[in-house]
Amino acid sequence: MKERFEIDSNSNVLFVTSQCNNHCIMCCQPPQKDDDFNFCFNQNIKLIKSAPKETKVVCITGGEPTLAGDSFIELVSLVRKELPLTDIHVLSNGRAFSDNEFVHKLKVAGEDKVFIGVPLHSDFFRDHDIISGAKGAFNETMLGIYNLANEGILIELRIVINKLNYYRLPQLAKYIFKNLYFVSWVAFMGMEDTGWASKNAETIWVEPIDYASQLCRAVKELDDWDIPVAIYNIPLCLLPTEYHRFATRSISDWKTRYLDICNDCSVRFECCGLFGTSMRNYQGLKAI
């Protein structure tokens, strides 16, 4: 956890808890059972009160931050009070938002400054539940997404690409268009090879060069339907040139790493690079 926030950083994080009610098979930071709510809350209060007023964005994450219940809402409210210009990016599995009252509390606390990043692993409920490691997660997450939309809260769908879902990315794009057309944007994400992703690598690891065609089909379909779409965590050299416009510098600044071959790359400063925390490099990396 950072000891202070930086105005232009993309990794100003309020870590709420290491606990989670999902057990995603590719989780880069596996959940713990420690009762850390009070400790984290007190640390977060100090961060918020010492943060520059011009801080652009704060990410509230875990674990699953909504497990803190009303303390989570209080944290959002305090950010809104102390940092009125700051956007609040919440990373959540979305299940707690199946409770209408909880979503309304969030809307009141965050007003128009909150946007929620919710993972959607598949258009097929069983695949989503298997990847998230929680039976019934798909139904709760979907209900949560609709409740957030009903309150006018911005939603980012986050799709972590792995061996269990990459072949259905085009079908997932169609599902989003038909059922979740109201989301603010969709992000397709390369995996971070650490934590449970490394432990379960034989089951879930897949290289970008192996799923690029399915990814590009999904991105094109969403773009054709005017649904904003982005590609996170995949270096530009592993994407067709015409898809570079969808890729962003998405990896937290403290995690970003570049190889020696990147020094001669003409698009190095537009590229997300690699996870410094990953146990392996992607195949096919090259300078452009």
The other form holds:
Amino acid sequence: MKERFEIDSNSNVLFVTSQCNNHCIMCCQPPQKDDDFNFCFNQNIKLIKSAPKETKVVCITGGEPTLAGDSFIELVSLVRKELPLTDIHVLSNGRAFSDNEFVHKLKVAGEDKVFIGVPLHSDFFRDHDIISGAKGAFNETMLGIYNLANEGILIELRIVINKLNYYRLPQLAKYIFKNLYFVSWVAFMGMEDTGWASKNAETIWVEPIDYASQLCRAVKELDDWDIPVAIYNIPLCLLPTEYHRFATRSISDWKTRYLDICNDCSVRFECCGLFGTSMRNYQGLKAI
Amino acid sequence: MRKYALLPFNFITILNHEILINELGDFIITPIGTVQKILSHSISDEDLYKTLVSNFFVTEEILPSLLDIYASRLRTKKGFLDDKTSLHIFVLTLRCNQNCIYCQASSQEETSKHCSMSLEDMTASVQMMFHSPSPNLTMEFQGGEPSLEIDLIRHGIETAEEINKEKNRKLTYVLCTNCRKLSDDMLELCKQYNILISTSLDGPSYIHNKNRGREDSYEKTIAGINKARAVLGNEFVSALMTTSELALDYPKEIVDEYVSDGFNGIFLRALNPYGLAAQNEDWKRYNQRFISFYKTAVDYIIEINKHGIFFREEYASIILRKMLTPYTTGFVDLQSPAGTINSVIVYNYDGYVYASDESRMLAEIHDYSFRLGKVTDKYEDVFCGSVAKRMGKIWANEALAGCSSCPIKVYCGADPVRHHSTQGDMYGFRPTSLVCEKNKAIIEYLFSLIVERGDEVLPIFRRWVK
Ligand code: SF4
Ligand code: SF4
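Okay, that one was the form predicted on its own. Can I see the form predicted together with its partner chain too?
Every component of the complex follows; first up is the chain already shown.
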């Protein structure tokens, strides 16, 4: 994380808390129990006040930032006041948005600058609940997404691909088109091998070469329907060429890492590379 | 598997598969025997079970927490009802300069008098149109040949534009013309008001000329299309075909004609049993031949698409949109509640308002069952009058015997006017209904394509319905 914000960076982060009401089995920053709300809040105020006015985007994250309740809304207001040009990207599990009053407050505070990244792990509620480690999470998140849409807040769906959900990615894509066709875009994300993902590797780790075909079917279905879709965190050499156009350089600039073979690779500068924080490299990497 | 309860769904058997269909039109293709397993709580395929739950076919909760999502999606599907009547057809005249063998409007000689709308009735009709709450109003000019009445068209549009200064609706104009005599004046008027041209083209010259009863009809139509395209731009000119008995033998040739004329779609329309066309002898036989004609043509169109050409069949596209997308479909012949009055209304040259295009054709054979009132009557008395009320009881297929239990009803619609004219009873009797037979056959055919050749046809179908 940065001490100061940079105008063009994709990692200007306001960290709200390390607590969370989910316990996702692949969490890369496992939640803590400490009461850190005030400490973080004060830090964040400093960051916002000292940020360049032209900052393009700030990311509000945690843990689960909505656990801060009204001070989360306050934070959004403060960004709007101090940085009127800046987009506000909130990463949340979406459960708190099942309360439509809370969503309305967020809309009033964030106006048209706020967009929410919400993880959706499966079209089947129990798979989603198991992956997020909380019973009832799916229903709350789905309701939250509908409430956000109803307020006209932009939504990004984030799907972290793991061993428990990869084989239903095509069904998930269909589910999204049928039930959540109003989302702004859908991101399929490779997993980081760190935090609980490493601890639970047995249960959840799956190699991109093993899920590429399901992933591509899902991407194609959404793309056929004109729902914007992106692939994050998966190196280009692990995707069929016709899917390269969906892949973005998604890994935060301070985390990105390349291998020696990458130096000879013709797509090195379009490729997201690998997580610097990851414990292992994906199988099948090769310069192209 | 946990304990679960059923949500409303139905199924049909196609090519040894059971297709489960819910009230939203979402469907799941399953192996034969699946419904029995669902009922007896013995599904062993875990993946299928997950699909059933996530798509609202079964639920583990007595009051499913996400049922409101289902409700909201149903509201979207029925979205065509939100705006009320948006398509307003103005039948300007019965005069015509062609003698189509199946003329559905009982046209009159080009020179005959007393069968055109008066200027006063046009004014009253336009005023009535603005009583519709719809934010989008389409004025469609029909005939006979409406371009013979250019002054009437101009008067109608100018009246509408004037009223619209206050009402602020989105106005669209359509001229249905055979393109025989598209005068420069007419095209200038089209250019001025962005009028869309919808013409009739039945296929290659040997079919079109026979159908249209003139030696030079094809030539004239093509010349008219080209002239209109040159002035207005390609996207302003579309064509409709009607499948005469002769046409039934030439599905591919007709499609080829449309492709080579630069159209990117075709609407394969069956004949209507109205006007002159009612004398056509054996409707049942025609219906069956039309169904095989339709299948051959659609098969052929799919082949064309596989060669990288975008070309769609419009009727299939409407049904596929209902099957494959969460969106609403505003096509009056396949709606429930029916499109008559709810989505379309007709102001006839005789000064009366009719429930639909077919309703005014019945009037030509002295059947005034669907005459709603005079164009000078009050809006409420016409749109919510006694005829409308009577139709309202039987225009939702969810509530019609035969349809209510039909597994594919969400893709189909109710058609009281057609059943009145073919079965003498607007309620209709499905087992012998030809509309039912045709729609069922087409819907089942589309399903069979998806079951048998899904990977091949679905990417094409998705392009059609966007
Ligand atoms: S070799 Fe390196 S730079 Fe090239 S695609 Fe693979 S990970 Fe990316
Ligand atoms: S008309 Fe026939 S196909 Fe259509 S809903 Fe009724 S029974 Fe079904």
